[in-house]
Every structure is written in structure tokens, then in C-alpha cells.
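Just the one chain here, the form predicted alone, laid out as C-alpha cells.
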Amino acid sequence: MVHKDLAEFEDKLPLKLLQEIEELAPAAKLKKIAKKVLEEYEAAKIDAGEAVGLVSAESIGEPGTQMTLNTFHFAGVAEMNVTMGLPRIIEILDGRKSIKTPNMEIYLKSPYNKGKDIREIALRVKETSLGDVAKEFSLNIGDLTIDVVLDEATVKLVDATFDEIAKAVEKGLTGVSVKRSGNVLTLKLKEKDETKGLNELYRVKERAKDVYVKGVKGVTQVLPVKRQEEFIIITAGSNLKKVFELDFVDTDRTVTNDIHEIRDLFGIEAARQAIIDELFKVIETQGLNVDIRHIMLVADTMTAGGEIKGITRYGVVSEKASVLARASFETPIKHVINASLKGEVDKLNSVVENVMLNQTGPLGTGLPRLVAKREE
């Protein structure tokens, strides 16, 4: 329930907005400053009929061309690039299902946001390979053996075991058996033809490198930086379905640039959102001026359907009913092709078709009409 002075606006303004006005104005101007957002929130409103799709088009266009093709990188951490500026805004507007640089931004719980063990929480994120907790590979021609020395205090550092290192590399090798003895695995190939297994000998130990022991896959990079008050962890590789798994990670506001996987875990509207947030966040880091409801409106565009859809000849523009329409984008004599294949007809009640054939086109939605009923 709003409060009694604001009462009156409940069905004029969003209840957002009368929440917000309840708290931050002081009690003995309620009422007046409801009837200044008032008037601001219906100055705001689009009249009826307005083409909000073309202005969107061109208000985020323009803005479009002034933007710069750069990566932005991090120091200090090879390999961990996140891509902006104009790739990015493709990327997003594509749909694309595998995007060039996913990264997460894990914030954590108390105490670990302080500080407290930023380095060690952070390798737990990590993805860490055989390669990562091993000193040294020696081969045993021989008896056709690798003898993997363990380093006691990585393996600590990423809060892992002997015997739980034993069991995944067991695990990622076929063709292999692994006894431990200390500190040291052994690995024996179950195969004993001498010039096979001599080959294999050493295709197993580069492969043994690459064995996923623990960690969360697909986190190749991991950075701790503080931000304002707060120590954050950023990531190269996203798999945020597995970090909501970890007891110290603050999953109400840990996010991935992924708008897929955001979209797989929570659902279409959370992928609405993300696209709004993505593609606010490269347009304001340019120094650009969009409003937020151009976006908004291709953020609906792209999820309307209950799925992401780029905007592309395969997304959005693949649904048009309009044969100009749809060839006007790419492709053209394969569209014009199948629609006369088909004898599709072409209502000509779009904007794209319109401008073709050199005629107006019938812009804005939500006008009325009115018809008077002709005698017969």
C-alpha cells in the first residue's frame, strides 16, 4: 500500500515510481511532487502512432557509426580480452550462440568480498589441469610408464587431494590405469605392443597435461580487482550454472555475458534483460547517448518469441511476412525465388516494402480508424 496522499495517482503513475517518490521526498510535499512526475511521466509517453521502430533504428544507427572496433584488455593477465565497442553490439544483435570473449563478474559473500583469501577463492574458480599441480612427467620406456610428480602446495592452493586428483585423471584417460604412491601417480597403459605403446607412451603424457581435475570448466583466466568498496572475481570462460554451486559466491548479483546461458538458467526474460544491460553497458562505455527504451524495444524485438533471435536473415527478419521485405536484407534472389515457387502475395503493410515501390509507407501502430458503414 502507497501512502494516503499519493492515493489518488495509484492509477496515473507506475507503482515504481510511487514507491520511489514515497521514499526519497520528504512527507509534507508527497502530493506535490507526484503531480510534477506526473506531468514528466505523461510528457514522457509516445503519442499514438509515432514509428518507434524507425526512431530506434536511428537512434541507435547514428550513435552506431562514431563507435570504435577495440578490445578492451586486462593487465596483468595474458589472454584475458573482452571484447567491445562495435563487435560486441554485433554480437549481441546477432544472437550469436558461441560468443568470442564470455566472461563472468563473481562478486562473493562476507568476508571474502573484504579481501580474506581473494587468491585462494579465486583459483578454486579456476579451471586447473594435471598440468597446472604437476612439478614434473617422467617417462619409463620400459615398462611403459609416466610417473606424475604432484607439487604438494598447488594442490593445497586449489583445495584439492591426492586421491581426488588420482580419480579424475583416471577418469579423463581412456586406455590408462593410475596408481598413487605419495605424492606420485602412476600411469601404465593397459596396451603392451612395444612400437604402438611407445607412441602412445607420449601422446598420453600430452594429453595427461590437459586433464580436467578440478575447479570450474571452462574458467581459463581468473582476476580479482576491487571495485569501490568490494573485491570481485573477473573471469575468461563463463559457467555460471557451476559457480552457483560454490558456498562463497553472492549469486544475486554474479552475472556472465553469455545471454544464451543466461537464457538456458532463468529463462527468457532474464535474456531480455541481459541483452538491455549488454547493450547498455558497450554504448555508455562508449560515451554515447542512447535512450534506454530504443534498446528496450529491441531487446522485445529479439525475445518476443519465447527464444533469442539475432537480428538476422536466419532471426527476426526470416519471420516477415513481406517477400520485399525479407529480400531487401540478404539474399534476395533465393527470397524472390521461393515466392513466386510459392505464388506468395505481398500485402505491402510494412515500412521496407513501401520505400521499395516508392510509395508512403503506413507508419506508426496503434492509430485508430474510422470506417462509417456504407449503404448498400
Second form
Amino acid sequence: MVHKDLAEFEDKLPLKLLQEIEELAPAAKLKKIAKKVLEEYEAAKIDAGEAVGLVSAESIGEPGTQMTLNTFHFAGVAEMNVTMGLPRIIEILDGRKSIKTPNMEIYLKSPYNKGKDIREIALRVKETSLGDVAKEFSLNIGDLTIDVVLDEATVKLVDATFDEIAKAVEKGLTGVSVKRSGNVLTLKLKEKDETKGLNELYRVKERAKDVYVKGVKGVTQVLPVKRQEEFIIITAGSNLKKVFELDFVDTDRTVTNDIHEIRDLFGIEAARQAIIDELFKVIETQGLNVDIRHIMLVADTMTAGGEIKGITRYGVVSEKASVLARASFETPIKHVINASLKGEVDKLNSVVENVMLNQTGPLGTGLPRLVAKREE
Amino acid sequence: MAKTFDVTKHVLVPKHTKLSEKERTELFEKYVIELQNLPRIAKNDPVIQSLDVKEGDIVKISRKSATAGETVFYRRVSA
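Alternative state: the form predicted together with its partner chain, after the form predicted alone:
All chains and molecules follow, beginning with the one already shown.
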């Protein structure tokens, strides 16, 4: 907590300023300096009626024109393809449910993050299909069976057992029965149909290659990276829920870039923070300079309803009370027709509709109203 | 098999607390607002499951802020 001389300023000044005052100012003059700071702080505060949304829109929009349309690049890491630049910004602001390149940053618990066996640990996160652990698929045309020879070394590497794989294949592959002897799985067609048997067998073989056997579903690529003093795993593909079931994962720090996944798992406040972090990351890597308060305002707007709403005609804009404001965004005719069918009334309480009608809107000096008491 | 994890301990999750009846009226008076003016948090939000809140309650959120150190935010619980 802060110094006792500063106690009275605690709900007037932000914590960061108080800490700075305490750190930098001589102890005897704390109160005097805090008073001066408070004066400056009040003067620097944004005025009531200032069009902050408009300022934010311009402040993010202008640097946006200089952003690359490049979807390659990942800061510092080769081989991993992550959406960056303008496409990523649009993706976040639209609140898209499925993003182009989902990825996770998996932090590991203490003994595992030292870098020992990091590749093996990473492989346990990656989704493994039957094709990855098999040495050979051989078709037996006479019996209409497929023999899958498993590679023992690879199976061990992904921390699986033959039994486990047999079970997973039985579950994931319909229409066949699975028998195991040693490291050979024998897949047999359940339906005996001699005429199309052979064709079916080929098709089953192709399907069998993609059957999930081990690891985290959805994770197509893993990459161990050293970050500061510890090793983390960056993945392509995101599935936090399943990753959190692994015992070596640090569930307190592991994150994804999928804001909807964060909303579902960590709640709306975490999603807000994630939106800010993700947007700021893009802007920063593009070498642009946008004040974080603008981004915070956008994130607050997107999450104000308790779930993520994009800045689209289906999201935030559809919530506007004014017909004219909605019509001025996109698809004006649809909005005007629907409104007239329903007999909607526009109270002209906001800015856009007043601008359209060429009259003063409730911002700046147009905000204050005269209230008079009527004589009875 | 499913290992449980503590949502509230995650780096992205700020501290959520339920507002008492007294704090509620103080909040409304301080900012001259009504319940309807507050932003919402869904009833099924994973973070507030352990808080024993119902619809219409207010949740206080102490965020870590890059600009102010720490800021307080309020959300009303909605369906």
C-alpha cells in the first residue's frame, strides 16, 4: 500500500502515479507534490462530451493505412506462419469465430521448462494420426484386410502404447474391426460386400492414415522456443481445454490467440485483455505507435455485453438504438425498411443521426441541456 | 482424467468480487447511474461461478492497467 501522507489521494489519483510520487519525491514533501500532481491530472483528464470513439477510430484507422497486407512473418520465429498486419487486425475487430492461424503459447511447469527433452514434450502436445506412427500399410486383397505395421520408436516418442492406438483406431474409424498382434494392427471390413470390397478397402486405407491416435486434437505443428530463461512451446492450432489436461502444462500462463476460446474458458474480462494484447502486438510489430487507451476503448466496447461482439453490422452496430445510426454503417436500405415495418422511433439521442440531420449532437458544447422547472 | 485448473489464477484473469448491498448503493450514488447503465457479464462466465452471484448482482473487477497501475471496473450479472 501507499504512504500514509498519500492516503487521501488514493481514490483521486491512479495507483501508478501514487507509486511514482512515493518513489521519486522526497518524503517530507509528498503531500504538497501529490496535490500539484492531482491538479495536473485533473487538467489532463478528458472532458465530458469529448468524442472519444471518433478520436479512437481515427487514431487506429490512420496508422492502419500504412500496415502491410502481408500474412507471413512471425516475430523472431522461423517456420511458423501467423497472420499479422491488417488481416489480423480485421480478424480481431470483427470478432471472428474461426481465425486464420490459431496458435498457442504453452508454458511448462518447473522441471519441464528447463529444456531437457523439450522436443519429446512438444511431440506429446502435437496431434498424432495413425499415418504418423505407422511404418507400413499393406493391403491383403484376398481377405479384404489391411495390416498396419506400427513403428515402435515413433510410438514411444509420442508416449503411446500399442493398445492405446488400437483402441483409438477402433473408435475413430467406422466400419472396420481392429485386431492387434504385436506391433501389427489388422483392420477388417465389417461389411462383407465382395463387389465393392476392394474399392472400399482402398478408401479405408486412406481414411486410416488420418485417424487420430494421440496428442491434442487440432494442434498441427509444435515448435519449442526459448523465451528468456525458460522453454515454451508454440503451436499451430489451438485447443486450450485439452492442453490443460496435460500434467506438464502451466495452466496459469498458457495462452491462445483465439479470443473466443479465451472468453469460453477464462471469461469476458480475460477476453478483453486478450483483445488489447493481440491488437497491440500487431500494431507494435508493424512499428506503429497507437496509444493503448484507444485500443482499450475498442476492447471495452466489444466486451460490454458480456460476450465478444465484433465491430460489424451483426455485432456492436446492431445494438445501436437509432435507426439512422445503424443505416449509416452498412446495408442502409435493409435497416430503413425493417424499421418502417416495425414502426421504430428514432429519438436522435446520439451523434451520427444528428450529423445526418445537420443539427447539434450531444457532444462537446452540444452536450449540456437547459433544465427548467415549470411553474404549476 | 480431466485435470481441473483454477481460472482465477490465470494471468489474463483480473480479480472479481461480488459487491455488497451497501457498496451497491454507494456506487449508484457516486456515478449517478442505475443498474441498467453498467456493462454486463454473463451468468455462465467461468470466473464468477465460485462467487455465488445471481442475475442483477454487481461484480467488481480490479484490473491491472498499463496506464493506471490498477483500475476498478463494474459489471452487472446478466442472463
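Owing to the predicted nature of the structure, the values given are computational and were not obtained by experimental measurement. So that the term is clear: the rigid core is the largest set of C-alpha atoms that superpose within 1.5 Å between two forms. Residue numbers count along the first chain shown, from 1.
Once the cores line up, the CA of Ala34 ends up 2 angstroms or more apart between these two forms. A displacement of less than 2 angstroms separates the C-alpha positions of Ile311 between these two forms, with the rigid core held in common.
Once the cores line up, the CA of Phe162 ends up less than 2 angstroms apart between these two forms.
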